[in-house]
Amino acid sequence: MRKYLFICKATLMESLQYVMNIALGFISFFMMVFVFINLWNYIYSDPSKLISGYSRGQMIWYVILTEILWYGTRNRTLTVQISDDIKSGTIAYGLNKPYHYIVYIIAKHIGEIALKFVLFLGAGLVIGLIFVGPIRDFSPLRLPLILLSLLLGILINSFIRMAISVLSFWIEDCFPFHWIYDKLLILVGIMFPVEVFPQWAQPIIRCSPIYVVSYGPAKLVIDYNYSTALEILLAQLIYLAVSFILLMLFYQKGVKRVNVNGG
């Protein structure tokens, strides 16, 4: 365990050298948030109006929070490095290292996004407080469950992305699958909460990764409800177990294929 903590720490220290690269991402982040703030301000011509049970402030905060999750956790390590390692054969060298390749990638990923996420979180909170105001009825006592949901959502998203990349053992290019996953996450999970969609589509979305990756953590911040919190956390725990098992299954099958073919 100590070696993975060291990998995480070393990666985090390295990312401190590239703070300006992270800062450049604030431009597109601010533009996206600014567009949605004005869009929802226009739609909510009456500030007291509710749309699908959400007030104007809640809807804007939902977008800000999901955008923070999107920009703060994006990482080429999960989508590019794994695929490149498999296609180039570099992964064969990693199999002989004194660490598990998958756990190594997870530790490296956490180290790379830790600083980025904190910076985007700070920027998003400042933008929200300036343009929208405080989150209605928010209580610091809910932070432990919110942080747990946030961590679970990040891990689930990471496992799913890694599982897609591991398909490179069998598929030449996994980019189309990453593209589909990203677009579904943006269109269905980031721009609008589940309740905005038609009644027939909501059960489908609630059974998808979108519900536990982006909607869940944001929902607990803007509209906390004890029963909803338990439902979201239970769904996240199930998805966490299933996504990790599938990831390890794909990886073990792929590694066996490498060994059979002589590395």
Contents of the next structure:
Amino acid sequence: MRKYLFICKATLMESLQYVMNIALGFISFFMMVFVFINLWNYIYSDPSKLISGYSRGQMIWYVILTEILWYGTRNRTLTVQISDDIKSGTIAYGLNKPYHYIVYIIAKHIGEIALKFVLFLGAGLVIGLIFVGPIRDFSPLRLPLILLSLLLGILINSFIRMAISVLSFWIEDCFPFHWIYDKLLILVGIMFPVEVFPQWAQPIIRCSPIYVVSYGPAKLVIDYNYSTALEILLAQLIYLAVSFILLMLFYQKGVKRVNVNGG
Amino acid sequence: MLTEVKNQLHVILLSVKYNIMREMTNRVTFLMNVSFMMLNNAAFIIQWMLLFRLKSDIGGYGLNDVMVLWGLSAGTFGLAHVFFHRAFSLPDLIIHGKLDSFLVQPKSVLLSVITSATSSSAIGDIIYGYMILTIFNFSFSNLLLFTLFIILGALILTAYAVIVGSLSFWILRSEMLSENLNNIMVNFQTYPDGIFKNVIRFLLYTLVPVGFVVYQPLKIILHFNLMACLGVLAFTIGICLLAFFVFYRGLRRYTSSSLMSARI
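Alternate state requested, the form predicted together with the partner chain (shown: the form predicted on its own):
Starting with the chain above, the whole complex follows.
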């Protein structure tokens, strides 16, 4: 375990050298949030109106939080690096090293996004406070559960992305599958809370990974109640186990197909 | 002069033809990229259907109008990335000294650079754009206007990418900055201008000229106006000339990294 912590720490230290690059990424983030603030302001022409049980402030905070999760955890290591390692055969170098390739990638990923996520969280909170004001009925006592839910959401998202990238053992280009996952996440999880969707679609979304990756953590921040928190955390734990098992299964099966021809 | 333009156009078309042929080497991947991009775009129909369930007009437009806006965005983006894909990665070429092989060519350096790559998935964007127009607002005149505006829009997008990409001649590590500025163009393109207010709307017609790429063309498609049409054309010519000026001004500052590379 210590070696993975070391990898994580080393990557974190490396990312500290590129704070400026991360800060420039705020421009896209800010613009996206800004577009949504304008969009929701337009739709909530009457500020006291409720849409699917959400006020204007809650709806905008929901988008800000899910966008933080989206921008703050995006990382090419989980997508491009794994695929490239498999396609180019570089993965063979990782197989004889004294670490497990998948755990190594997870440690590296966490090291890479830790600083980025904290910075985006800070920026998002500032934007939210300026444009919308404080979150209604928010209590700091809920923070431990919210942070746990955020962490679980980030881990599940990472496992799913890695499982998709590992498909490169069988197909040359797995990016179309990443696109589909990204689109599902953006459309169903980031832009709208589940309650905005038609009644018939809600149970399907609640069973999908979107519910635990983006809706769950954001919901706990903007509209907390004890039973919802338990439901979300339980669903996250189930998804965490299932996605990790699937990832390892794909990897174990795929890695047997590696064929190294010297050079 | 006319022969030179004709020759240059011929070179551009040949370059794009060979780029596409290269992309098609692996047919399955090529077809998957094209079809998944269409699916990717189509997914956003859900977003707008949901939004229009909440309010009957958004920014003064109905669902069909917003879909045509989407079609224009996809079409302009697609055309720009089929013909001038490299314009969007200009900073990488400048920073890493990869322009050398283009400097020794007898034709325009800028045009050689920006036409040296094609995004296969962008073909899906163009097809999607036409599909959307056919489904949501088809007429022969709209088809002609749509074609005209995706050409002009693609030129504006490319010129803008060249201008912000050329910043790398002056600013070190401006890769992220130009990528962000290009992303802003794309982000604003898919939302109607009616949701934005005063200053932002002004910026969308000046600093980030999305207005001339999609907003104005949409208005012209919905209610034809010759003067507005000429306005878009004049802006396109202006920004293209500016892109040439900025690129060649910056090129004077370019220093080679003596990178050995081959263009295949």
